[in-house]
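We begin with a single chain expressed as structure tokens, specifically the form predicted alone.
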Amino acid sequence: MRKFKRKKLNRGAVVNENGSVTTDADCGRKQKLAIIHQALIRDPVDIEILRNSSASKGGLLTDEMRRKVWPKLLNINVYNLPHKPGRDVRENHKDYNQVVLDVRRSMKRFPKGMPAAERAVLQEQLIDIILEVLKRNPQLHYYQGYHDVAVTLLLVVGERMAIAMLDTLSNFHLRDFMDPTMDSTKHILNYLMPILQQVDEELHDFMIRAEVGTIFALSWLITWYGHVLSEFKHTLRLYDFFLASHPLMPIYLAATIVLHRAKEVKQTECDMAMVHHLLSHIPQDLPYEVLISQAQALFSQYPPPLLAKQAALQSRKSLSISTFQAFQLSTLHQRPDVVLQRLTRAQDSTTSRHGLEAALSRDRSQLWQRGNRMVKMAVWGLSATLGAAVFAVAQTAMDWGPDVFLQLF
């Protein structure tokens, strides 16, 4: 008769044949990872595995799972990324100074007993890092909280993954907050209220007596909370969140926020300044995995154009909205890391198109430029859209001082 390896214990544990414990966390947590890889080593990647991975409980799980899934979630080849940045990305940039100072005082985003002579050359590097992409897009514009989502990326993912990811997101998840004015911030904003509305609307109308509006959540929305959170660990797991969500689903976040804490503000006196002040200030001990949950719901109960007729609003004015759906395309027909790897070593051996066309079978070269085509759509699209820009979206905060702008709120 076979012995049984594992004896069942209280509390979903089991005993291993080595007298090792093993709890259903564990195995749940290693069961994630392996369905994780093997949607990565998916022809094409799985990408919606992937993005419910990202949403689900726990997340990612691990900065090493964060550094193969974030970039297929925005659709980076890991095997064509930027070059570091040149000494001369920082001659004669119009935003070096207000990136520097900005930068300089991002102490609190680096880990905590993290060498001094360490972390002077990630600022360093960020720094590098922000005014590349600004230089390769003219059309956007810097803001004071960008440097936040910039420097989550660089301690997870490195320098030249950082570029790759940090250029896309700013073409399309944040692509609204770029602009040379806060209109479209402002448009996003607006859709906080008639979230509060739906779901508790004698929250809502305390919120519109008390004449608080909505500014309290704009540097939670404009930096993906990385600027108002502490802990570095629930910053990647909302990065996991919204990395493979809608551009909005930070608003969504927000409001349940917003809902989570609805007694404590209606226990508040009803003034602007008072119910401003708590709800700017976000507690650090707030329940992620069930506001994620939350705000998930509320997006599929909620969608934004069902909020876009409510509040009066035109989704048309959001970049960001209105290229999600091509970008979400472009991101279907991903090769495994493997396949790239061997594209890339059969294209660095080959002199001619020819060469390199022999060394890939029909259907595989057809799949990698029928994703090529969808990736160029979704950027002729987007270019056409975009126009010209002149002005940078935090010129009227640089002019309040360079510490006003994030501390008003």
Second form
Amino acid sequence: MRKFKRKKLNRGAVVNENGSVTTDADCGRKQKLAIIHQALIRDPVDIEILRNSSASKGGLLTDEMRRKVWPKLLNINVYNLPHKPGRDVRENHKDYNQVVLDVRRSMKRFPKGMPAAERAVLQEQLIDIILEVLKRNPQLHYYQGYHDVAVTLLLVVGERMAIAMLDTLSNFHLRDFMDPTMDSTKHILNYLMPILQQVDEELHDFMIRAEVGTIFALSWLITWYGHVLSEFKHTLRLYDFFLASHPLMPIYLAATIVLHRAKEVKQTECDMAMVHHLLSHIPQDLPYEVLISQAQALFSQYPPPLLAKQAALQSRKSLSISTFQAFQLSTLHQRPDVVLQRLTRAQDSTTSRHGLEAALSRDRSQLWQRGNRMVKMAVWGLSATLGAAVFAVAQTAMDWGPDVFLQLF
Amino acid sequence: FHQFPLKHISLLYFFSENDSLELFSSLENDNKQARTFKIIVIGDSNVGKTCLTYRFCGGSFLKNPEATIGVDFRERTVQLDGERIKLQIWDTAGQERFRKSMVEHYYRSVHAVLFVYDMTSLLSFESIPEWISECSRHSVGPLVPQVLVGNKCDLRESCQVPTSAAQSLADSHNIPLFETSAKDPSEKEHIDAIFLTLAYRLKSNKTLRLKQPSESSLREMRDQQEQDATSCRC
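Okay, that's the form predicted alone, but what's the structure of the form predicted in complex with the partner chain?
Up next: the whole complex, starting with the chain shown before.
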């Protein structure tokens, strides 16, 4: 316990060392919103400030701000969102029944005052977005609890953005939970006890003696606490934090919650059922801000590689962890929304360069229909023979990319 | 246990007439000497495992239950023939991926098993044999008392599982069958009876250890069981 107290002191220092960005926890709400706004319009977007603001006191503060910042945290272009899923998304999907069962039972996730009809519409959308993401990623497998993540996104950012965000999250942060089996999920849960051991050995030993395991934290981890918190605002606060953090952060937060309740745990009968029962019910009045900064402090003090040296964590590779660095790098060069909007309007065609083969051929025809006016005029101006020749060249150039194509004229 | 001769109707009377049950809400200051029995509740998604255990432990019907993620735990202490018995009920997630790698931890040292299917879903009933065999794969021995429960009997119009089919499945595995409804208030006592059937069986099995039974104690139990079968007609 003494060890942990020392840690608390360290944390204070860490927060202060982080400089101007994290100290905005102390400054007013308005000031914080202004800082976030500035970060959003910088070119490239200042992702560091956005991440720090998401984690620091109060998180992103408003849903309006979340709609702007969440996509940036996941490197999503808001002007190039997936289309609404059609009816066919529900056809022939192995997880269809399970998704419907879980979504229809998820009434508690919707705001209490919401009219039933409105909720019903959102529930149908929820089924669609889950199935859409699963269809786009055949390697991913649905798990009960995935719907709790999806609903949180849907309620804040709406259907199309929720698809884009869920798609990215599923391929990165939630990737380990979506294997055919839950072995990788178990592996992530295995990080919990080593963190506890570092901070409070007595508590750790007590829990080992009780054989409580870590399943009490399973729903916390795989739903990012969306399943266990009754106040939606708390869930949102944690989503701000997790979207801006390492995929293992939910486990570090789980550790701080257990540590926060260390006294209670140690006073309980040392028995699997008793300890599981106590821990699996999260008190609704947790000091989230304190726990979040403690989780950050634990993360920097005992980073995942340090914990992974423990025997139980060596055997397995986590996709979420191994791809995280590349994912973070990918978020560094985002253009602000104003620029993105202009770019998207001006050159729809650029998307085809990054797209798949199928998208390429589709966009190619679109280019002819609504492409650059100058291109069209130039083509029309040519004689029929020349035109045919140019067309042939242009077709080849298209394979190299629209930029080359445009340079031809 | 499989020789247990009482069918569900008579059980209801058996418990409500012959025994004065003093029921305690969960997690009171329990007498340390109360024996504890661990019951695991398994079955497909959405069959009503959570509602059944909630009805038994909390007394009321759980409105708008959500999917169970991982394992939930509920508890109720009952008094049977003057002895306090603590029943720990482990309510599990129905989705296959959970039971494959998560739930196994909870099969360990389990004292009794409750298989649940939804009477309005033939699929959930057809999964029961798989649940039963999975149970035995997790080294839940044949001596561990088991019951089969068909839930949602209040939805008579949409019933897809005829009692005769359920009964023959139950008979083929030598486990008693109950058809009930966690929702219907008049079935409340019946649900108590189901769990108390298990409690009675566990209580009378004196050789059952509180912690995980060792191989030798299992053997001992088996011998005892055989003796019971010949000498006792319950």
